[in-house]
Every structure is written in structure tokens, then in C-alpha cells.
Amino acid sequence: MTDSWATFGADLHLELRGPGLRSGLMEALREAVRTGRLAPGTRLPSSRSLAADLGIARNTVADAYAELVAEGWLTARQGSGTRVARRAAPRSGPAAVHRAPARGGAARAEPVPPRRPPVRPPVRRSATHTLHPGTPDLGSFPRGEWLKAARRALASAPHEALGYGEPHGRVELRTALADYLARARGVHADPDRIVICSGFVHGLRLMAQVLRDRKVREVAVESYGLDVHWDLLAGAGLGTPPLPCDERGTRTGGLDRQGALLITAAHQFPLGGALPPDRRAAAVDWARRTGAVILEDDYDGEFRYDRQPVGALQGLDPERVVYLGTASKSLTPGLRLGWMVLPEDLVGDVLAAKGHAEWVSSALDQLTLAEFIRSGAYDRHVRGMRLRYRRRRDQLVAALAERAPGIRVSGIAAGLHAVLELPPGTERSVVQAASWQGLAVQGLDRFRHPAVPPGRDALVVGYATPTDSAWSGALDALCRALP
């Protein structure tokens, strides 16, 4: 099917108001133009491609163009597209919200449940294929167009780009970002506002001193996540309370006295599902009220299928939100290079924290991931990513359909990975079966706070991983492995 989610050109993030669809597309562009996420000059999607987006006409989106030329927002000429008019308005940030008093008090570690051992079934022979969830497929990192842009962006560095460089990160990256991340994930960036960093983890053990030193004594979790997560925090003297979940996702109306709140609002991992937004303006009203600071972990908010684009949480408040993304989805962890998007007043206290030079991503990968996105190579890889991911997942779903009927596959809309849903008191004895068919997987038990009572019995497979030659033989595996 051609007019899908995953066919979209260069990626842009719009949200379509008022009574008409094509009222609605232009006020959303000019919108987008006048804060800023639109910078001078950027070329805009072609109307089909726009169109097939939106899933709209396409008279619909060029009807909206050649009105928005004519009003001044937007030129087009024959070769080279639809453009943002360069008399566009600077970019501006929002109002900056009221900010509460931070608490007083001495920070202190709160108890820690003892963490579970991690199920290790007997495995007859050594796994031959990993369906483990969170790596993408690696064998498709872009060799020849890194390579191009790596070359391009060392002819043309500065000579202090060599050098040990600042804490903030290169500005190459930092000014390509911002305008990516505005026209992609409706994040409200300015480069000023961004601070690199060496992945998520870094990121978060980064916030972790941050709000250990102002004072912050909990930062409230989901009930599903990575424990990684929640012993970095815990190891920086900080409780992480779980919040309940339902079929509708994380439950952020039980917020309280914690004094931030990590979470997964665009995709929820693992569990998958976008937190609906009744519950995203609930947690942006509690950071407001109480002076608290959301972190946002956008792990891999460029992968959706066939539904419309979901925004980052950062978009509805930047003054209450911390924007974490990372390449490691995108393109591969071992670049080692993530981001944070920072309120105003915690730009500082990040800065030191981190130290007064750049001791941990290479100047050379920044300006090269500059250079990568700003040739439009990154729009590129991610959409033909996008393809090859759908065509697994979709694959992943067709022979469940057939091969295991009475297994239910949830959170597949976006993202890497897929939970099949288990019989009650099957979970460990399917993983031990996978084991021995040479499969690796993992349980959603493996991924429950320990604080949660036990919840369903499920399987957490991330389709990405295998090759296209091991991708058939893995996909045989795990439903000879199921009940």
C-alpha cells in the first residue's frame, strides 16, 4: 500500500486544526513558520507526498501551497520546490510558564526493592538468532553515505573543531538538530537549548545529578521499562515510584510529590502503546503546579506505521520537559550520540554537571551526523528504514495469523518490537522453548518494576535485529516455540 505512514518524504510533524482540511493545513504551516519549527528556506514535501501523509487529497495540500505562496509564507519555482519564503519570522519560543519554588529538604536515597535475577532457562545449544527488542538492524547502517558525509564535513571543519570542544556540543549539530527535531517531532528546539551527549544513559545519568543536587528525592517510572533506567537513578540516591498502567497506558493522574517523572509518552516501551493525550496534558499540568521537571526518553519516535505521527511531549510545555533522543534507533548505538533539549533554567546546571569540556562524543561524529542530516541523507535512511521495518513487522504478524492463531499481537504501530500476548503461567516455559530452538527472546516480566506485582504473561520480540537472510528462520522459530 503506497499511501501510508511509511512512505513520507522528508519528515514533517503537523497537526491539522479547524473546520476544513485545507484551512486547517494552512493555518498548521503557518503556524509552523511563524515559531520557528519551519526555518527560512526549508524545502517542503512534495503535495503528494504531504497528502499521502495526511491522508488527504493531494488538490487538497497544493490548493493550500499555492494559497500560502501567494499570502508570502512560501515560494515555489519550477525545479526547486515548495520552499519556506526567507522573509519568514525568526524563530521564537513559547511563553515561559510560571515555575514553582524547587523543595527544600536534604535529598536522600529512598529504599530500593531488591531487584529480580533475570531468568536464565537451560539452553541445549547456543542462540542462533536474537529477537531481544531496543537494536536495530545493524547490518544497514549507511556506510557509503556516512562516508560522504564524514568527508564533506572534515573538508570543511574549522580548525578549532579539533580540539577538545565545549560541553554544549558542536554547534553544527546542535543548529541541524533544532531544525530537525522542530519539522519532525513538533519539539521546540533552539541550539543555545541542546546539549549533546553519549546516548540516553548518558543523558539521564546527566538529569540524575542535576535533580539529586536541587534537592529532588523521587522520579516517578513506569510500571514497564528498562532496570538499567531505574539503578542509574537509584544509584544517584533517587526513589522510583511506579505508576500504575492500564490498557490505556501509564496512569500520570496519581502524580504527586515526586519531583519528575520519566517516561516513554510517544511509544511506550514495551508495552507500546502513545500515551493518549488526556494523560499527557495531566502530566504537563502537574509539572507546572508543582514546579517538577518531566524527562522525555523519544527513543524511537521516527518509526511509525499506519497511524498519524504522534508529537513530542516536549511540544505541549519546554519549559517542564526534557527532550532525550538518541541515534541509537536511527542508526546505530555504537555512534554514541544522543541529545537532550533543555528548559532555559536547567541549561546551566546540565553544562556543569557534564564538565567544562567535551571528554565524551568525538567532534568528527557530530559534524558528520550534522552534515548527514542537513544533506537530507538522514530524512533518506530513516524513511527507507521505516519501509524495511514495516515489511518485517508486518511479515511478524502474517505468520502469527496463520502459525499460532491464538496469540494476540499489541503494539505494533510504531516502533522495533511487537508483544505477543501468552496464556496465563506460560511465559517462562515459551522462553525456555525458544532457548531451545535456538532463539533468544525475552519476557515482558523481564521489563516489570519491582515494586509491580506480576502482570500478564507475554513476549516482548524485536523484529529489527536479524538480517534478511536470518530474518525467515528466526520468524520459524519463535512460533514453533509458541503454544
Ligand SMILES: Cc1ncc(COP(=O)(O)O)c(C=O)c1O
Given for the second form:
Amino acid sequence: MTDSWATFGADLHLELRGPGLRSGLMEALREAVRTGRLAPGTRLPSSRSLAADLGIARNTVADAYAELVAEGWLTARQGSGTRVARRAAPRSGPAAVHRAPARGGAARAEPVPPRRPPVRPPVRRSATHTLHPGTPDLGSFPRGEWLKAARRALASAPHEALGYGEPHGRVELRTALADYLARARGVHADPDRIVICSGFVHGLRLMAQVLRDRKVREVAVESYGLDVHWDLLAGAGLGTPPLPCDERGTRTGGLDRQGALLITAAHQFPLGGALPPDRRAAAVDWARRTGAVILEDDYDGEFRYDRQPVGALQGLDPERVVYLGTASKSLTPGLRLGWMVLPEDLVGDVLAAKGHAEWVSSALDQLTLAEFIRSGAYDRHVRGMRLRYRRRRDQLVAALAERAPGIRVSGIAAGLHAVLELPPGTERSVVQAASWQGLAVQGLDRFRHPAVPPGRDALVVGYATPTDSAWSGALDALCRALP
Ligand SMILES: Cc1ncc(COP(=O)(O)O)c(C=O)c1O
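Having seen the form predicted on its own, can you show the form predicted together with this ligand?
Below is the whole assembly, all chains and molecules, this chain first.
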């Protein structure tokens, strides 16, 4: 982080345009200078840091910088890095046309007219930053390690792996996951009981179908969560009565005739706590007593900062709990890979719901993830990201203490987001104020189940979402928007 874009205080959303990466980057930088988004004198991040942020080769950035120096947009000096030229304008091209010399006079270049200071848009800026929860830092996806794993996996894959697969998913991945989940999450996992799916949402959809076929009518949910999950259950014909919650989390003692429960036990989404032991036990007792099924959404269980991650609820009763995991937080949502660890009597139904072949998940991605886990790269990546996210969380807490001392922050022991308590009645205006700062941020109300009355005012801040280069700008905009 020592030479990152963020440390220089400049942050910029760069959209690479055009066919080539180098020319796309050059045009994006010219555009940023032209419109004043990059002011004269601004120091640019090192080529290494910008290359990492954009996920392109360092040489591509170095070449683009060198050409822009040659064109006069940037300057490069030993010791002071690459900066936007004081009077940035191309040496050739329309803004710096050399006038024809007066007849008989010496050829003299017309000086470039002084540029006007950049005009700051007076009104609402489009969102430059986002602190929505739900996405990891996509700039940190371990591209190099992933490619190496893909190469090894493909080189050793049997021909058979390239055909239509079994709905179960690749045995290599199920075996690697069984070992990892037992070790890291306390899951009772047998490869035969694991079914690969396309992210959590696909696993939930399969379970909704199976539950409906088993005449379940209602899946109890938490008071706060994601509407896409509730909508998906409703779309399968299932009611989603919310359970009440208090400062200790979801109250599972009131579970009754519902046939299933969907819960984020290790880290409530979005409020942030771990379900206390007595409430875990109450949920499992209820499921045993009534024959109900618990759907455990373990979306970010690896990321706990104060102590060992809370083990999965599934460990308490593997015959009553369906464990659903995903690569969306630990690696990237773009992979669309998830896994279900099922009670024995559900395996057949889930496989039948999936169809007679693997239609959704790529065998090559499955083999790559298997190799990635088996080789230790997954553990290394998660450990590295845990450190990174903890650093961001600490920076968030420190910035709030200094610049918005009235704001209480909670839900910070784990995961990739925090909850910022706001004065009553201010949530909407703060979200609005943030958008004027070019910051997209979501209020807690956005995650409230429609059957739950409005509660406290708060923001749900996803501090993992920006890339390193955008993080400090996003944090700054957040502090400016807070009351
Ligand atoms: C609460 C919760 N569950 C699950 C997921 C993961 O969903 P998927 O694996 O379908 O990407 C997310 C991701 O944002 C989430 O916030």
C-alpha cells in the first residue's frame, strides 16, 4: 500500500476505452486531465500499483505513462514520480497547434494558452464510489494464482471431465471442499453429501423447490436480510414470515410450525452479530422436534477478526441443517460457484431438482477451484484478504472516531461490512447527502423485511467493495456525508 493511488490522496475511476489496453488507459487518463478530474500537479500512482488495481500488466501502464509524458500530459522526474503536467496539453494535436511563422520571421511555437482551472460540477455528481455491501474487492482477485491453478487443473484433467458433468459436481472439488469445510468451518462434510451449485442463490432455489415438493409452506427468515432471497422463496410459493430480533440477534425461541428456517448464523446479514449459543441450540432443537430444515447461509464465515471464526451451525446437527457456502465473498461473485452440504435424506431430491446433468457450473472452473483449495492457495488468499479487510475496517473506525465522533459503529467483528448508527430520522437524508458526494451507500431500511415495522436509522457500509485505489476517497466522501 505504500505507493498506492490511495496514499497520494487522488482517486479516480478510470474506464478503459477502445480496443487496446494501453491506448484505452491513455485515453482514460487524457480524459481525466481534460475534464479536470486529475488536476495539474497531481501525482499518479506507481505503474505497479495502478496495474494491480486495474488488473493489467505493469508494462502496459509504464508504456502508457511514458507516451503521455512524451505528449506533454504528464511529467516524470526521478524522486517525485509521475505527475499531471502543470499545463497539461498535448504537444501535438488541436490544443497545441504551432502557428505558421510570420513571413520572414523565425519559426516560433505559439505558447499553449493557459488552461482554465477545472470546472467542478456544481450539482450532483454521478456515483464515483460505492460502499454497498455484498461485493469483495474485485481488484484483489488472485489472478496469477488462479491461472496457475487453472493450468495445473487442465493439464491433469481426464478427457471425461470435458463432457457433460454429473449434477453432483466434480468429485475433485467435492473432496477438496469436504476437507476444507471440516477444517476451517467445523462442517461435517462427506463428498457424497456435497452438491455444487452456481452460488448461494442457486442453492437456495434448489432447496425452495425441494421444500415445496415436500409440502413445506413457510420458511422463517430474519427481520433483516436480502429481498432477492425472500423474493426467490416467495416465487417458489413459500411464505417468508420474519422472526423478531433484539440486540443479541435473531430470536429463534419463537419458531413454531414453519417447515424451514433461513439464517445467517455465523454473521447476521446485515446487522453483523453471531447467533448466540442458546439461540443456535433453540433453532436446532426446534428442527429436531418438528422435522424442519435449517438453511444456513454461510456467505462470509471466513472473515472474522477478533478471534477464530464462529463454527458452522451445521456442525450441531448435520441431519437437520443444510449448509450453503459460496465463493462470492472469499474469491469473487463472477465465478458463480457455491456448495451445499446436505442431510443424507435430501441429497437425492436436490440432485433430482438439479436435473440429470450439470447444466450450470463449468467443470473447468470446478477443477480449478479444487486445485486452488488443494494447493493451499485458497487459505493463503483468505488469510491475506482477512488482513486487508481488517486494516480497512480499522481505518473506517478510526476515521469515524476522528471525523464523526457521534456515530456509533457496530457489526465490526466479522465480515466485509459495518453498521453505522445514525440519529433518528436521518437515514434517508444521509444516503442523499452521500450521493451528492458521489458516494453510493445503502441505509439499513433497504434490508428490512416488508412485514417488519421500521426500526433504527443506520447505514450498512461495505468496506470491502472499493479497490485499494478508491478506498480512501470513498471513506472521505462517507465522512463528509455523515451528520
Ligand atoms: C447474505 C448473503 N448471502 C449470500 C450471498 C452470496 O450469494 P451468491 O453466492 O449467490 O453470490 C451474499 C452476497 O452478497 C449475501 O450478502
